[in-house]
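A single chain, nothing else alongside it, follows as structure tokens in the form predicted on its own.
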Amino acid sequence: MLAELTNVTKSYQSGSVTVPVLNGISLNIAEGETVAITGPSGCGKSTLLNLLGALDQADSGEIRVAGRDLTKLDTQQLAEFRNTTVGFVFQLHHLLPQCTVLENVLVPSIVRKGADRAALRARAAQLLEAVGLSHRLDHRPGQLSGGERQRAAVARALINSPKLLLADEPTGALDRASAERLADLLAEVHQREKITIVMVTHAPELARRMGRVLPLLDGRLSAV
């Protein structure tokens, strides 16, 4: 298994009130699998994704990804895990406006010590060609359409060859045509990179393109 969650709980404080979000989540995700997490707003979908990506910590339970128990890693180890094992695609692209598209894709690779910079630059160019942006390498994000910016974000998420791609409402800010193109791109990425994808989405048509759909309701997952 690439990822294993065992009896994971998570809650947040709202003033003096404790608000439970995840209530004993257990989930196994095989290497190379594609999974959609669905459910109403505020049900904890993004929280679950953030726990898988080590952007947040569980209150209890165990989370293992690529053989590592995330609950036992220190701050530096978690940062290294996020940089090397996981790629993130969010609803908003978070591209740096002052950097070119090529430079944005290379950003996650900056902290890699001893990396072959020429090889990384070549991979970035190849990824941008794969997502249909080979003609946009030297453009700034402000010169791209919304769909193009999100495709650049996908390329950036893949630069370090992660084992797991986490996508949080990746089509939420796109029009229908751009959303369909991004869905096609993610399917191509899955085939080409042999990467595991876990996606949070409100879009039923996008969820159906994943191998497994898991609704999240009342803090628990169920299969459909």
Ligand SMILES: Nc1ncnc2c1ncn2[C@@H]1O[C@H](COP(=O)(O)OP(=O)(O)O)[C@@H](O)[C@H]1O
Given for the second form:
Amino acid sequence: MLAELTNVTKSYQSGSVTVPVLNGISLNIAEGETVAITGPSGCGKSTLLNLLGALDQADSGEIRVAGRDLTKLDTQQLAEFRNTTVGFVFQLHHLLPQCTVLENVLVPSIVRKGADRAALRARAAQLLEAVGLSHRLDHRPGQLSGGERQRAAVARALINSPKLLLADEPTGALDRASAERLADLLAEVHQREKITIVMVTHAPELARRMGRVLPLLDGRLSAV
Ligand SMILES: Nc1ncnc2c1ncn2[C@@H]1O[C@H](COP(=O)(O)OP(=O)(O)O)[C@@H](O)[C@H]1O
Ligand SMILES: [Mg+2]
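Could the form predicted together with the named molecule be given as well, to go with the form predicted on its own?
Below is the entire complex, every chain and molecule, led by the chain shown above.
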């Protein structure tokens, strides 16, 4: 299994009130699987994705990803896990406006000590070619369309060859045609990189393209 969640709970503190969000999530994701998590706004989809990516910590339960027990990692190990084992794509691209597209794709690789910089640049260029942006390497994000920015964000998420791609409503800010193109791209990425994908989405046509659709309701997952 690439990811195993057992009885995971998470709540947020709102003043003196504790708001439960995840009420005992158990989920196994095999290597190479594609999974969609769906559900109404505010049901905890991003919370769940953030736990999988070690951006946040569960209150109780166990989360293992790529053989590592996330509750047992120290700060430095967590940072390394986030940087190398998972890749993130969010609804908003979060590209650095002052950097070129190629530089943006290289950002997650900067902290890799002793890395072969020339090889990384070649991989970045190759990833950008694969997402249809080979003619945009030296452009700034501001010169790209919304769909192109999201495709650059996908290339950036892949630069360190993560095992798990986490995408939080990656088409949420795109028009239908760009959303369709991004979905095609994720399917290609899945094939080519043999990567596991967990995607949060509101869009049923996007969710259906994943191997498994898991609706999140009342803090629990149900299988469709
Ligand atoms: N950092 C936070 N502090 C307090 N409440 C939060 C925080 N993040 C999310 N929540 C609340 O937790 C619930 C689930 O949020 P979220 O996981 O973002 O839902 P979704 O992604 O499904 O829209 C919501 O009610 C939200 O307001
Ligand atoms: Mg969300």
